[in-house]
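Below sits a lone chain in C-alpha cells, taken as the form predicted alone.
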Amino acid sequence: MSRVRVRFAPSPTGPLHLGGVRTALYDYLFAKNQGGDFVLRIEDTDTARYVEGAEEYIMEALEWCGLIPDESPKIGGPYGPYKQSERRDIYDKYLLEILKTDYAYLAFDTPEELDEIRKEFEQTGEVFAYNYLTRNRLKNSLTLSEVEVLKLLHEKVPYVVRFKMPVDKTLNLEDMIRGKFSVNTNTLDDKVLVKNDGMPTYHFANIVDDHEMKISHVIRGEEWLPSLGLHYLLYEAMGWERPQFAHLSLILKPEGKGKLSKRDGDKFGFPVFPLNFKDPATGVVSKGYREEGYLPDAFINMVALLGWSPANDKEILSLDEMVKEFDLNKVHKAGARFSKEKAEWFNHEYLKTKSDEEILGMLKNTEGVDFQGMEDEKLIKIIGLMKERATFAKDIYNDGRFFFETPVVYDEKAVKKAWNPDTATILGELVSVLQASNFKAETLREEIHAFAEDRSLGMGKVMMPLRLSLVGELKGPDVPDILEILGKEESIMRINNAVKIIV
C-alpha cells in the first residue's frame, strides 16, 4: 500500500461524541500530512440501534469542523458505496471465501440455549465464552455432520457465522502509538462474523471494507484494542495485507477518572457533542459546541490537543498548521483530561483574532440579540471595545446590553460604593459641561478630567457615579467611549434618571 488512506467510520447510533470528533480529526491530519486520502464510511449494520438523523448529523458536524472527506456517502468516490447497508453483496462474496477456509464455521445455537449454558457456568463460578474450550460441545458445523448441517440449512434454521480462533497461538501485535505486545489466542473467543439476519458484524464488515477501500492506516479508539488480535487473524484468514493500527486513548472526565460522558457535560455545564442533537425518540435536545457559541477553528484546536503535543508545546494552531505538524508518534498513550476552562480559553483567543465585522455578522445571527435599530458603525465600535474581555460573541451583547437598554435599576453594592450625598450636585454640574461637548471620546476624556481638577475632586468621585448612571453597574469599557456611543441626548437622560432614582 503506497498511498496513505485512512477512514473515519462512525455508526449512526446517536450524535458524534467529542472522542469521535478527535478520531476524525487525527485521521484527517494524518492523511493530509502524508498527502493521502480521508474517507468517511458510515457503519450502519447495527440496525437495532440505528437513530434517525444521526447520519446527517455526523456529516454536518464534520463539515462544521472543517474536516471535509475526500470520499463519503455524500461525495462518492471510487470505492463506494460508503454505507455498509449498501454493501451487502460484497460481504456475501467474502463470506463464501472465508467459509472455504478453516477460520469460520456455522453456529446454530439459539439465544435460549446459550443462556442456559451461561447459567450452568455461573453455578460453578465460571464465565461462559464461546471458544476453543466450548465450541466442540455446542451446536455448530464443527460438531454436526455435513448431513445434519445441510438439513438445518434446508429447514432455514437461523444460524450465525463465527470465527474459529486458533488454539494456543501467540499473536505478535503492533500499534503505532502503544508499540509491540503479544496476545495468546486462548484468551480470545470465537466472535460472530455474520448475524442470523445475514448482516455482518463490525469485525467482518470492517475488515472487508478496509481491504476493499485500500485503507493503509486504521486510527480508532482504544476500546477496539482488545479486537486487534481477531482483526490480525481475519487478515491472515483472507490472505490480505494488513493496514497499520493506531489506538487512541480515552478523553477523560474533568476530574480525571473515567471516560468523558454526556452526564459529565450535564453536570459541569459543557457540551460533549459538536452540534445540538435532538433525540427523535424523546425529543430531548443535547447541546452542542456550535450552538453554545464556540468557533469551529477554536473547537478543533482544543480537540487536537486532547492527546497530542505539537512542537514547542505551541497551543494556537490553524488546521493547516496542525496538518504540517501532526505526527502519530507524538500522540499520547495516556488519557487526556477534558477542561471546560481550557475550551473557553481557546474560544476567547480565537474570538480576539476575528474582525469586528465578522463578529457583528455572528451576533446578527444569534437568537435573542436585539440591537434596538442601532447602526452598524456604532455596533462595530462596541464590539471593538468589548471583544478583548469576551469568551463568546454573545458575551459582547450580554455584557454590553446597557448600550441598547437604558438602566432602570442600579446595582445596590455599586450604589453604596459610588453614590455620596454630594454626588447628585456633582453630576448636575457635569451635565452642563457635557451639554457643550462635541461628544467625541478623546474630547470627553479631557473635559471630564478638567471638570474634576477644577473642583479638586478625585476622578473616582466623578467617574464611578457617572459609570453607574450610564451602565447601572460599575462595569464596562472606558466611560468616554460609552458616552460617545450612547450620544449626548441618551447619556444626559441616563444621568438625570440616576439622579432622580438613586437617593
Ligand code: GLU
Second form
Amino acid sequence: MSRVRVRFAPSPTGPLHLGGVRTALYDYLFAKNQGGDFVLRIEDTDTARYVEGAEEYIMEALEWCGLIPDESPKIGGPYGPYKQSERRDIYDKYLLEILKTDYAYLAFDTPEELDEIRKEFEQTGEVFAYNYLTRNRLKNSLTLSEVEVLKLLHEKVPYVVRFKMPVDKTLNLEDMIRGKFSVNTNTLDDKVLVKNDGMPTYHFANIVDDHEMKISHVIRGEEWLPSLGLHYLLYEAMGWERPQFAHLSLILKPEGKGKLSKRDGDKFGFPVFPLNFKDPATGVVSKGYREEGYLPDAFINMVALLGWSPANDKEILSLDEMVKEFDLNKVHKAGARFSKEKAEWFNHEYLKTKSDEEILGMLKNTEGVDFQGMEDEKLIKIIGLMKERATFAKDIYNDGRFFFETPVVYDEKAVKKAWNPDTATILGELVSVLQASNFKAETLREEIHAFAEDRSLGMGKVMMPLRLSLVGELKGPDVPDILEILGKEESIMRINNAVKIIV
Ligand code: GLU
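Since the structure above is the form predicted alone, I would like to see how the form predicted in complex with this ligand looks, so please show that one next.
Starting with the chain above, the whole complex follows.
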C-alpha cells in the first residue's frame, strides 16, 4: 500500500472552530496511527471570503494543540506550495486537461442572465439549477457553435468552466465511517470548476491538490458529503486514482439538537474557538479555550472524544496514546453532543496531574495575577493545597486570594453562623497559644485540638471563627495549613482584626 498521507485543508474564512479542530485532530491521529504524514494546506481561492489573520490563527491554534504538520505553508515540503493561491499554474495546467474531456464546458451566462432565469423559475414555484435539464438552453459551449465560442473568447467575454454532470448515472460511493451509498447524478448540478477570474473553485482545486500531494485519505466534515459524488466524477474525468473518504458527523449543541454554531459560545457561555479571535472587521473578540485557562492537552482530549470512543471506554489519553488507539471504525456516525461540564472535567483532571511548580509557572503568566511578593516556596504550598479542588489554574489564585490579601470584610452569613458572644474571648485565649507555637501545621492541629478540649469547647466553636478571621468566609483548605502558610505574625494580626471588626 502506498504511504498514508492525510491533509487538513482549512479555508482562511475565519477562526478555526471546535469542529475544525476535531477534523484536524482526527486527520493527525489517523495519519500518525498509520505511520503516515499530516499535511496542512490552506485553501484560499475564495478571495471574497478571506479574513485577515485567519491563516495565522489556524497555524497558531494547531501549534497550541500540539498538532504539528509534517508539511505546511510555514515549513514547506516536497509537494508545495501549500497555499492554493500560490498554485495557480498547476490548476491552469489541469484545466486544459479537463477541457479536453467531455466533463467540462465553458459557460458565458452573465450573473444578471442567471438571476433572470432564477426569478422565472421562482414564479412557477421551482428552484433553478444549472444542470442536465437546463444547460441545453443556456449560453455555453454545449449550445453555441465553435465559431460563436471562439468569437466570445476573442472578445474576452467572461466565462466560467462548469462540470458536465453525466445524465442519469448511479454513483456508488463509499465512506469509511458511513459505509456504501449511492447517488443519482440527476440530483447533482453542474458546479463551477473555474471562476470568471480564472481562479479554481474549491472542488477543482481540492481534487487537483489531493492528487498532486498524493493524499491517500480525506477525512473532513460532514458538510462535504453532498460533494462526494462530484469529487468521484472529477477523479474519473482526470483518470486519477481517488483517495479514501471519511466524513465526520457534526458537533451538536449542548441540548443535543442542531449544529454547534460559532454564535453558541456567547449563548451558552463557553468558547467555540481554541484561541481568542479578534474579528478584523468588527473588532469583536470571541473567547478561546487557551485564554479561558484550558490546558492544551485537556482541550485536545476533550475534542477527541466528541465522536470517537477509544477501546475500554478510556477517557484520559495523551496525544501519543490517542495516536496508538485511534480507529476510524470507532468514530461515530451520529452527531456528538458538546458538554461544557465535560470540558471542565477534563481540565480538572489534567490540572491535577501537573506539578505545583508547573502550575506556579502558568499562574505567573496569567493576566491579573498578583501574588503580592509572596515567595515561591509558600506559593507552591498553596498550590499543593488548592489544586485538587480547582478546575482552572486561575481558580487556585481566585479561591486562594485570602493568602495574599488580608480580609477586610467578613461574609455576613458566615459571621452569623460562626460568631457568638463568647468568640472574642475564645480567640483572645487562642492567640496566647499561637504565640507560643512553632507554627507547623501538624503542631498547630494538635495545639488547637488540645485548646478546645481543655475548655470543653466543640471544635466548631474554635475552628469556624478562626477560619472566618483568616479567610473572611468559611471556605478554604484546612485551618492549620492556612495558619502555617500565613505565618505567626499575619495570622495573629488577622485574628485580632476580626475580633475588633466583628461585633
Ligand atoms: N477548504 C475546505 C473547508 O474549509 C476543505 C474541505 C475538505 O477537506 O475537502 O472546509
